[in-house]
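This document opens with one chain alone, in structure tokens, the form predicted alone.
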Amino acid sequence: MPYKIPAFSDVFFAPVAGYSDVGFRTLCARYGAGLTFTEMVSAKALHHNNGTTESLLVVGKEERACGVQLFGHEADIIAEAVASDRLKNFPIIDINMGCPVPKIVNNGEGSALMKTPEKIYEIVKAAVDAAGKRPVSVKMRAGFFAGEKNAVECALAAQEGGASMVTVHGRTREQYYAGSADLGIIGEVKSALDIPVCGNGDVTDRTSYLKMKDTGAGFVMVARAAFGRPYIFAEILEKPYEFDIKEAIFEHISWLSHLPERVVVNSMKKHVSFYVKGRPGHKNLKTEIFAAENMAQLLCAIEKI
């Protein structure tokens, strides 16, 4: 019997490498994201006690529900990670089966798993058996090859393995992020499954959120459209909000104090470029922000917003 998804609203913030850090997740949760996820974490890195992985597992005090996303291709290694003490406080485990990046795919992980639905079943079952009473979800794409959208088959394999939810990004791996998301395949997955489906792809506002809901998806996931706009969740949910860009950026930085300064500076350069996008003088601001070599220079640039 699948376990209930621990969500505070039906709009989630996606796990995005380089962007789903604890600071930005905290802001997204504050503005209404019902569930957030960590950047994807290597199950094998956890197996080998890789110290750098620990920084990805930091959760903010204000995050109401944050799931951990794992990637890997070995069922036993994933099960070991799920059962480890380091993940015991995460209320949901998500398995990445959609990442299109070559170094992940070439290792048989991420979206490469969609080539072998039987392996999806094995991995999900192993994770579910190790998770105790925590739900396990899977994030996948429409398919691997552009002309072969097998999300229904893969989602059924995940459901058979015991998954509590399947998230479908309506693009194939070969599309990466080009073109438009296929909402039809998300609807097909929803029609085939008994467990909740979360729709992902091209959700940028309330109108596109409602289009995604029309597929029958019980939940909707926002990814790139949230960058620099954590308040998008309030807009989608039609809830009043206030947003001060400098206060948000400074708070975002404060949540990253567990990281080395150079890591924070480099990470925030990407974030701040989205925060200032479209604002007066944003081109000059971005130039100064990307030229920053330390936190003092970065903060000086931010003060000019």
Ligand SMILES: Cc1cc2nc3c(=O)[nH]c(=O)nc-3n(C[C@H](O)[C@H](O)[C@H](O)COP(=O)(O)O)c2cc1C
Given for the second form:
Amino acid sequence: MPYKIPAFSDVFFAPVAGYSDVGFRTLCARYGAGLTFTEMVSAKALHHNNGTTESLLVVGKEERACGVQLFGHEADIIAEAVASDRLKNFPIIDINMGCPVPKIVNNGEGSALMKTPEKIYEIVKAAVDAAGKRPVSVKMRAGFFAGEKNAVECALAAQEGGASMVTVHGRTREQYYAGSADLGIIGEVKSALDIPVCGNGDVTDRTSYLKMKDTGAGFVMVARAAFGRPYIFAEILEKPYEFDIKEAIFEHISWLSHLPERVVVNSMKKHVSFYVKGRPGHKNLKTEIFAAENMAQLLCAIEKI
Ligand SMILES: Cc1cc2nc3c(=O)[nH]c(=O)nc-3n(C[C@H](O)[C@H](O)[C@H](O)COP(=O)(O)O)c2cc1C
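Output the structure of the form predicted together with the ligand; the preceding block shows the form predicted alone.
Let's see the whole complex now, leading with the same chain.
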């Protein structure tokens, strides 16, 4: 029996490398994201006790539901990570089968797994067996090759392995982020599966969220449109909200105190450039933000917003 997805609303913030940190996830959850995820974490790195990877597993006191996303290609290494104490506080474990980056794909990981549905079954089954009563989900693409959208076959393999949810980003690996997401394939996966489907790709507002829901997907996942706009979840859910940009940025930074200053400054430069996007004087602000060499200079630039 698949386990229930621990979601507080039907719209989620996606796992996004470099953006899904504990600070940004906390803000997204506060504005209504029903579930958030860590960025992809290497199961192999956990196996080798890599310290940098460990910092990706920090969860904030105010996060209600945050899943961990793992990537890897060896079922036993993934199962070991899932069973480890370090992941015991995550209420859901997601497995990355969508990453298009060559370094990952050439290692047989991420979207490369969509070339071998039997491997998907094997990995999901091992993860489910190791997860105890926690749900395991899979995030995949429409397919690997542009001309061969095999998400239905891959999603069925995940379901057969015991997955509790499949997220489908409606682009193939060959497309990367080009073109638009194919909602048709998400509808096909939904029709073929008994477990919940989460639709992903190009959701930027309530209208595109409703369009995604029309595929039959029970859940919707937002990635890029949330950058700098954690309140997008309130807008999508039509909930009233207030947003003070400086307060949000300072709070965001405060959640990253476990990280070295250099890491926080570099990460916040990207975030802040999205927070200020479209605001008066944002071009000059961006220049100043990217020139900051330390936290004091970054805070000084933020004060000018
Ligand atoms: C910079 C960047 C990093 C990403 N990192 C991850 C990741 O770690 N794991 C993952 O499953 N997807 C990752 N994705 C894909 C997103 O989760 C999402 O599937 C994709 O951006 C499509 O959704 P969107 O149209 O709402 O942006 C990443 C996307 C971007 C742009």
